[in-house]
Structure formats: C-alpha cells, structure tokens
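The chain that follows stands alone, in the form predicted on its own, written as structure tokens.
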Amino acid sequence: MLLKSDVKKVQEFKNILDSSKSIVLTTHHNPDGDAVGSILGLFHALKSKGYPVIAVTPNGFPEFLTWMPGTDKVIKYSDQKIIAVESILNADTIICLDFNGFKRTEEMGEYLLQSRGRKILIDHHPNPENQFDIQFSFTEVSSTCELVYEVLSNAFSNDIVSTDCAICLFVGIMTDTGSFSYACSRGRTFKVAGELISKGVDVEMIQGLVYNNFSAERMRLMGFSLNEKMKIFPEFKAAYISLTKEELKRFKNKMGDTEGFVNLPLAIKGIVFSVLFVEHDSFVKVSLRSRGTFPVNEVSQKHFNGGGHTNAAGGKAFMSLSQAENYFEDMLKSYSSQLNKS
C-alpha cells in the first residue's frame, strides 16, 4: 500500500503515460527474477491499456527465467544494440525498475542519460540518484514488483493485473525472497501476493520452472562450490565462494548458473556473512549476503564499488581473483567486533 504522500505522484505518473507516444521500461545489467518480473509484469498491464511500451534489457537473462510470458518481446541492448538506443533516445517516457542509478545497466546508461523523456523510478534499492522526475522508491518492500504492483493497483486498479501480469510479478517477489524465506516480514507482501494468486497464478509450477529447472551440470557446480571452494571463517562468522573462469568453463557456465550460490554458506549455524567471487576477464564479480544487522551494502560500497540492500549486495574488484580473496580475508578482521555482534 503506497503512502497517502505519494496519491499526487500517482496521478502525475498516469499523467505522464496518458500523454506519452512512446514509452520504455528498462532495468540493470544481468537481471535477476525480480528485474524480469517487474519489467514483463507491467508491459502486460500496460499493454492491455493500450499504452505504446517497448521493454528493452541491457542484455538477456538467465535460462530459468526465459519461460516467463513475454520474454520474447523483450529487446536486448546487447544483441539489438541499434534498435534498443533508438528505442531509449526517441522515448517520451522511460520506466526504470529494480535499479536506483543509470551506471548499473552498463554501457546502455549513457543513452538513457542522453534522452530527453522523462524519467520515472520504480525500485526498493536505498539511496536512489536523482537522475528521476518521478521517484517510487520503497526501501521496506520485498522487491521492486511488489511495489510495480502497489502502483498500478493505485493508478488505474487491481483490474488491470491480468493472469501474465500476475505470474511475471509473482516471480519477482518470490525470487527476491528466497521463495518467502527473507525480505518478507510485512503482512502486506503476503497479501500483494494472495491478491497475485488470485488472478490465476500457479506457485506449485512456477515453483518448479524457477526452482527445478536447472542443468545437470549447474548442480554439479554447486556441489564442487561447496565441497572445494568454499571457506569459512567461524571467528568472524563468515565464509565465502570463489570461482575461476576455468572453473566455470568446466561446468559449461551459463548465464544464470551461479544464482543462489552466495546465500548456501548462510545454511551453516553460527554464518551472516556470506560472499560469492566470480572471475571475469577484466574484474571480480562480488555478490554479498548477511542474515541479522550485518549491513553488506556498506561493505560492498566501501571495498568493492557497489551498494545494494542491508542484507543483499553486489560490486566488483578490480584486481586478480586471488588477490581478491586475499582483500577480504584481511578486510574480515576489521569488521570482527561487529559481525560477532550480528
């Protein structure tokens, strides 16, 4: 339920789509279930209105999320390079979802900087940029498709959520919760949720295709994560996972694979501090998670050039893997006290 503050908002952001003859909803760099299902979720809504959208990604995303209805639709900067700028420059209104700053979709920011449509926000990230004329911006939702849906319930009303609406938002709140196992303590996500189930989604299926759809070879590189290349650190209550780009190729990596990875050390008792390494050709990805107060966004942002959620975060080191794990084993002691405390 969004705040009586925000009713203006609402009207401005109808506004804006009512007058608008080109609009483009667009999300970061590599989306996960939440950025897909907050994108795909309002083209159907939108599209059922009439309104002219184009939704457009900075590149694909991964195989278990390709199933979703209108996935196909999608245009991708990384393959249509040519049409999606067109898209982006000639827009008169540009929706961003599940990111708060233009540097997370990569090299595509730069046209979304340069395009004169107006800019609306829609995300649960702290701290957005102010590169926005309309900002929806809810730090304490679940994910940003729970408040897409708080949105066009306001706008126009829960009529306008249609069966492929529902399921596409209902994969970004159940990813972005661990299938309701965190980020999930305010009744009103339940209810966001019953209120999605309603309108004819299945859990049990998309359950399955999210959860039960993975390759043999993505299982085994989970296990040999675990059972090789996993550390733990049990007097800071930390632990983290590395993998080599040869390690990767071992497993026939593909996009999406090492999804999860990062939260398995948390399973241990005693961990809340979890980090997952990930070796590309020029950086280091690092995705960072904490059960407890441990604030994971203020680590990524100080050491590794990113931010992110108290307990879920990402960034990039910009150095050798090795070197890498070296940085934050020795970044561990200064943060003993507090994560003991956690």
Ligand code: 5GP
Contents of the next structure:
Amino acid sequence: MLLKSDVKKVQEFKNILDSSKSIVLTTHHNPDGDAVGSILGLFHALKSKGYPVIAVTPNGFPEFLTWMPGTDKVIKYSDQKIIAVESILNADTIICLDFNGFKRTEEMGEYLLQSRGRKILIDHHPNPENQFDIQFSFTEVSSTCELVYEVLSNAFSNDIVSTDCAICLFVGIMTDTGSFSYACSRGRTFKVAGELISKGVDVEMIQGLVYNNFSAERMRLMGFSLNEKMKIFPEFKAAYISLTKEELKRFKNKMGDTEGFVNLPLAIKGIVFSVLFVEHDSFVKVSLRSRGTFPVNEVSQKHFNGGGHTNAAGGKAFMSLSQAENYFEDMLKSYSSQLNKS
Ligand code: 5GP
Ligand code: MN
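Return the form predicted in complex with guanosine-5'-monophosphate (5GP) of this protein as a structure block, the form predicted on its own having already been given.
What follows is the whole complex; the chain from before opens it.
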C-alpha cells in the first residue's frame, strides 16, 4: 500500500514516463538480489507497455543471479562504458532503484550527476540524498522490489505484472528478507509475495536457483570460514569472519560466493552483531549485520565509509586486513554497553 501523498506522486510518475523518449533504470554497484530484481522487474513491466527502457548497472551480477530473466539485456558500465554513459546522458528519465545516493554507483555516479534527465528514486534505504526529482522512499517495506510492485500496481492495472516480472520482484523480496525471515513483519509483504506467486512464480524452483546452485568450492569456503576464520566475542555479543585474497583464490571465489556468510554467526545463541571482512586489492570490503536494535548503518557510516539499514549495512576500510581486524576489535569496546543492552 502506498501513502495517500504517494498515490498523487504515482500520477506524476506516470506522466513523466508517458512523455519520455528514453528511460534508464539503474541500481547500485555490486547489485544484490533486490537490486537486480527491481531493475529487471520494472524493465519487463515497462517494456510490455511499450516504454523505451534501458537497464544499466555499474558492474556485473553475482553468479547466483545470472539465470534471472532479462539479465542478457542489461548494459554493464564496467564492460560497456561508452554505451552506458551515452544511455545515461541521453536519457530524459532515470529511475534509481535500491540505492539512496549517486555515490553508491561508484564511478558511474559522475554521469548520473551530469545527466539532465529527471531522476526518480524508488528505494527503501534511510536518508536519501537530495538528488531526486520524485522520491518513493519507504524504509518500512521489505525491499525495493516490494515497493516497485506497489508503484506499478498503482500506476497501471495489475496485468502489467507478467510471470517474468513477478519472478524478478519475488527474488528481491526473498533475498532481502533472508527467505522471509527478517524485515518482513508487515503482513503486506506476504500479500505482495502472494500476488506475485499468483502470477506464476514457482517458489521451490526460485529457492533452488538462488540458494542451491553454488559450486562445491563455495560450500568448502563457507565451512573453512566458520571453522577457521570466525572469531567470537561473547562479552560483546559479536563475531566476525575475515577472508584474505589468497584464501578466496584457494577456494576459486566467484562474484557472489561470499554472499550470506555475514549472517552465519548470527545463528549462534547470544550473538547480535556480525561482520564479514573481505580483502580486495586497495581496500577491505566490510559487511555488517545485527539482530534487534543495534544500528549497524551508524557503525558503518562512522567507521567504514558506508551505510545501509539498521540491521544490514556495508562499507569499506582503507587499511590492511589485519589492521581492519584490530581496528574492529578496539572499536567493539566502545559499543560494549549498547551491545549488551540489545
Ligand atoms: P552488503 O553487506 O550486502 O554489501 O550490504 C548490506 C546493505 O548495506 C545493503 O542494503 C547495501 O545497500 C548497503 N551498503 C553496502 N555497502 C554500502 C556502502 O558502501 N554505502 C552505503 N551507504 N550502503 C551500503
Ligand atoms: Mn534492497
């Protein structure tokens, strides 16, 4: 359900679409299931009504999402820079999905800023930047895909949601809620999921494609991470896993293979704060998750140049992996009372 004020915005949104000669749909760097799902869900829906849509992502997708319908139509800035930039600069409308500020698209953000096209935001992250002409920004929804469904079904009749569109939107809701286990306490999320299922989503098949489709090496990397690389701090209700470049190489790491590892320590009784450090060439990627009220987005913003949601955030540490670990262990002390209260 959209708020009353947003129902009015939907009309404005539709008028903009109707007068557009080129509409770009885009999302954040290292797109996850909700990012790819929302771009492709909207792509299928608008394409079916004859709108001139182009999907552009800053870089490629995790391997476990490449089966999604329409991935072959997406222009990746990292591979096709000239076409991506041309599309962005020539667009009269740019729909920004699953991110709240251009810098989340990394280098591509410069062209989003330069483009004179109208910018429309559809997103569920807190505190969107002041860069958008129209905003559908709800932090209460499970995912951007849920919000795309609400906007689409208000702007058009429900028949705009084809099976392919429904599959993409379902993937986003499913992955952003950890298969309907968090961020989905509003009954509405399940109603939207139900409506998508009625459009032909085969839930068991989608679960299999997303969660049971990994390489043996990825499963071994997971086992190695839990057995040898997880450090637990019961006194702070916290844990972290850190992985070096060499370890990733040893387990033939592919994009997306470490997805979900950060959640694993939260399955330990008493752990409410979990972090994954992954070494890259010039920085350490930091993923943060929590249970309850501990705001990992604030931690990421303050310490790791990032942000996100209360219970799921990301960022980067510009230091070595061992420095990042030491920094984190020191930092934990300052959150001791907050962590022990949550
Ligand atoms: P992940 O740990 O999967 O990379 O990210 C978890 C959440 O934090 C996602 O909602 C993602 O959009 C957000 N996030 C990840 N990295 C960053 C970042 O560098 N900056 C901000 N603002 N949010 C991030
Ligand atoms: Mn999302």
